[in-house]
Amino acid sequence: MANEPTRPSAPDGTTAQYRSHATPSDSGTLRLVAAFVAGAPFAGLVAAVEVAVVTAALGVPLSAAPVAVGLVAFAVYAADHVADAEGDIGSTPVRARIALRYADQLMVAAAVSYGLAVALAAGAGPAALALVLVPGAVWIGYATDWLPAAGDLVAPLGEVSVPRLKDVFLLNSAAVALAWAVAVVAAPLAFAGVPVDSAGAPAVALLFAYVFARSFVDVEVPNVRDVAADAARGVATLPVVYGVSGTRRALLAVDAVAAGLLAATAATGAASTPALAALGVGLAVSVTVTALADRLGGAALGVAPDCSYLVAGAVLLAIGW
């Protein structure tokens, strides 16, 4: 497990590697609170909003698919923030120090919320109980040995190594852009059992596509405060490879196709208007966070790109859905 090296060893449960950085002597509750709230709980606010705007944006039934997605969110940034807690020290400290003190009780968390979507999916069919398998299957080929090892069983002699997809440029954000496309899109439908055909084919695809290209942009823009602590670790991502000026124009190039995407939604007709124009703030909100990816804090930082989902919903909530 890639989290056991930093399995708590002293009594404030922390290793003494990290001790330093992992229990500042500020009074620390609040920020506890504060960084646990920001981190994978508001993964699972946001992935569920997402998935209750795209259902209102295809017209389908609303169903537990938000609530199932949320929870699978959950379960899979919790894990991965336990998994990367040590190598999260100097990018993201306090987030860390709840990883490294909680190890264990955040990894019983993430596996019952898991346990719970999968029950929630297994109630709605085959169909949605796949799709909520989807981002853990990918998580374990994303941040976790699994492939490095299994392509050492392949190539006992070295001669072949392979990569955590979390180490692999481009791919790594692709992955989990797609991930979430999967189950952003396809579980609304899942889970109230309505066919991709009755839904608009055109629709749902180029609203998958706008999914992943926004889930791409909110992957990478919390990259610029990595940056260094991805360059130390290996890791390539779009700040660490063309530097912030870079990042900013190619994640705008990005923001500009997803909007041409939206517009193409909204061409098919079958899409909800309120929820494209709901979506269609997120976006705004989206670009202006990219644009000022080099001026805001570490702690806005890792929040303010998924926050335009939460814009959307608001705005879908405000115009009377």
Second form
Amino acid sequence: MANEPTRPSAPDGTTAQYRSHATPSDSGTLRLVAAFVAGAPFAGLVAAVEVAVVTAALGVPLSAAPVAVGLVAFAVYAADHVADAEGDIGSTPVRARIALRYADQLMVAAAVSYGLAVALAAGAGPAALALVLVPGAVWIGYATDWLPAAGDLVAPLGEVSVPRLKDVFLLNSAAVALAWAVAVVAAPLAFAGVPVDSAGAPAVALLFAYVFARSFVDVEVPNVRDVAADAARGVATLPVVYGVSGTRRALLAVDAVAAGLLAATAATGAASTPALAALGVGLAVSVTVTALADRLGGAALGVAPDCSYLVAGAVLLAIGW
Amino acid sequence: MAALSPLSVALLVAVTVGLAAAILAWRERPEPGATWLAVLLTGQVWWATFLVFELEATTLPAKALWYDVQWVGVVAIPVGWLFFALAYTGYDRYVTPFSVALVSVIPVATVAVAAAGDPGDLLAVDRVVRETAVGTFLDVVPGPLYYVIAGYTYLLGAVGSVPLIQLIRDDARPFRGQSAALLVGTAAPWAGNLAHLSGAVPIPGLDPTPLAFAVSGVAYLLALSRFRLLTLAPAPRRRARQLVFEQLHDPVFVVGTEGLLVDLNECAAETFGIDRRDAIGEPAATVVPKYDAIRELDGTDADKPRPIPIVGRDGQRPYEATVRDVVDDHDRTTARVITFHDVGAYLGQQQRLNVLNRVFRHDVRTETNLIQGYAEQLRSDPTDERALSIIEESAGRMLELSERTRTAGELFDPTEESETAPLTDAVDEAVAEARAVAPDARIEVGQVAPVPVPVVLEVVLGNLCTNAVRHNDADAPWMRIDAAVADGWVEVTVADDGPGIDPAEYDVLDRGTETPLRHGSGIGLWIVKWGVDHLGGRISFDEREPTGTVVTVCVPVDRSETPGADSDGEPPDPPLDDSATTGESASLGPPPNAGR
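Structure of the form predicted together with the partner chain (previous: the form predicted on its own):
Every chain and every other molecule in the complex is listed next, the one we just looked at coming first.
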């Protein structure tokens, strides 16, 4: 189960659970495809839907923003999976195996995706270009050794060591959430060429805070699954520090704040009501997933939080956006 | 936002492929050239991106702003190209912070001028917005700095292309493919820019250079993925070849066609005590040992190298010299490579096998037959004291032979090689051995300098001294040992008044091989020779009046302290004892034709 630590049982870091699931050959290819789709492509799809829903919520014209942000999300997560493949063997073995085996192909796909996203953004103007560069820049500071290397350069004697953003408790999830909140909320405006004032500054700010809170929850929930691997690597996450129960309570509190932000956004009257309703349904899904965090399987926990946006998107389509 | 112009769409294609290639190149760091290729591609992406902004801008000031911003990418491209080409092809010694700073002076100045608002119209004399069928352009009338940076860009592009063009002619197909893709990627925007500068583009104000970056991006992507541009870079090859030349354990000299020394490796400098900086450019005859003899190895002799005794820092060693011509692409000989191969160990091993074979085949069998014959005689007459005495003497000789064989083996024990001892101790030890063999002998010890010598010299002197008194048939054998030091060489002279050594004995040593009909007796002299060879020295024999022999051993004092070889590559002539004659002398350097 997800709340059971998956201790490495073999020198290569694989677990008994992993091996027993990987053994059946007839379902191996299907599992690989599923794991691939559940990785970076899924993240890209979710990001695109997220931007589309926010576009609807802000009432701005539909633009290339969902596509561009989706491509950036795919590129960032594909690069992240390749960069951390060896460390992810314990928590997401199938995805890690794909990342190790197809590292070059994934990086080519990620590079082309990012290039395409930047080209789309450049076509939309300087503001859109700057926004699209934000997630990539944050990822460089988040996952690569650029910050520690820069820290060593500044303080070569080692008195002050700068860690990777990914290894800093709470700041890691907050940085990711902030990057996506900027991209998701600002991209529709920038791509459509709509000033913040025209869309309603309070609504924009509240939606930004909402997306930030929701993204924070979405980042921390899968950490319940990764608790053993993160603890082994010395990465501090909410489940590592406060345990699964404490994490669940904290994330439900954040979801409650998000619900409040959504309500406040609705109160401004500047946002689209059907879109806010769709986001509310998605929030309900998120609360359910958070409540069941310790009962969902590892693979399900990896995609369930983000599914809330897909549900929101489906609801939005269903109610006639 | 309004629909993009077709030109902008084309530029965005260039942005897509260029940025993808830049990310992939950046990922390959620290492979040679990866960082600079990323700089080059980022420059292209920068230029194309801000050109889109310029094209889509609607006012002259906005277009002028984006035009000025493009200069960052414009000037980064040639710098990235030059240093990528140098690093990628192995000329990374030219990629230094200083060279980068130097090359970047003009580009940085250009950006500074653009950032300062182009004071004095250095970059653009005039800027006009022109409406065309494919978009609204900022038509710029270039200023003087524009032409400077354009010429500078072409210069860096040409310089960077040279090593890559060389790769096209390489035997390795991947490198040819890489190089071709890179040159296509560079030539496309180059051609576009030439068309712009020459006025060949029919649309006024349109610089098609950034458009060609789409071609560049595809070419670079192809080079990165198909030809493994950065994962299979040729950069290490130059270093590796140089490393092999430098680290080769054989001395190598490169002599130009005019007979002047072009290069030599570290081993040559170390072995022969040559200062590389002074030697290069000097006539080869004054630097390369035995150059006159080696020069004769042209033609048929080149295929049959023969050992040449040469004195270096390690003393005298037999080297086998081979000469190879360096031929250019037009089959012209541009230099000759002379390689010295130290064959001392090989020749010594061959000699030891020959001698030990003879010892077992001849000496041991002779003694055994002797013992067997006199043992049968004792069976018939147990009181035959003479037979008993002969058996005892024969057994003693076999025991001594066994001991000397063991000593000969120890001479080549590598653990003994680096040990040294004072020369006085070595002489005392040798004299003590001689006194033990012949207590009645008159032994004189002359001046002995307290210099360090290898311990192997103890074995050599011990054998010489014991031989001097053992094979002396005088009632009171006389022996004298002297040791002098000159120019880093120790010369030890052992003189006796015995019957002398049969010249056939050291003739065999001189020849280096034994045959069933021509061989020495025992292995004592061989031990002396092997010990001296092992030390890189030489030995000579002289007759003494009225009777006796003078043996002179000349070895280096200490390898680490021995100065460079003499200009003629020979140790100094050994000082002769006053009582010695100069009649017959046999120099026993390494045998000239041993084993050939």
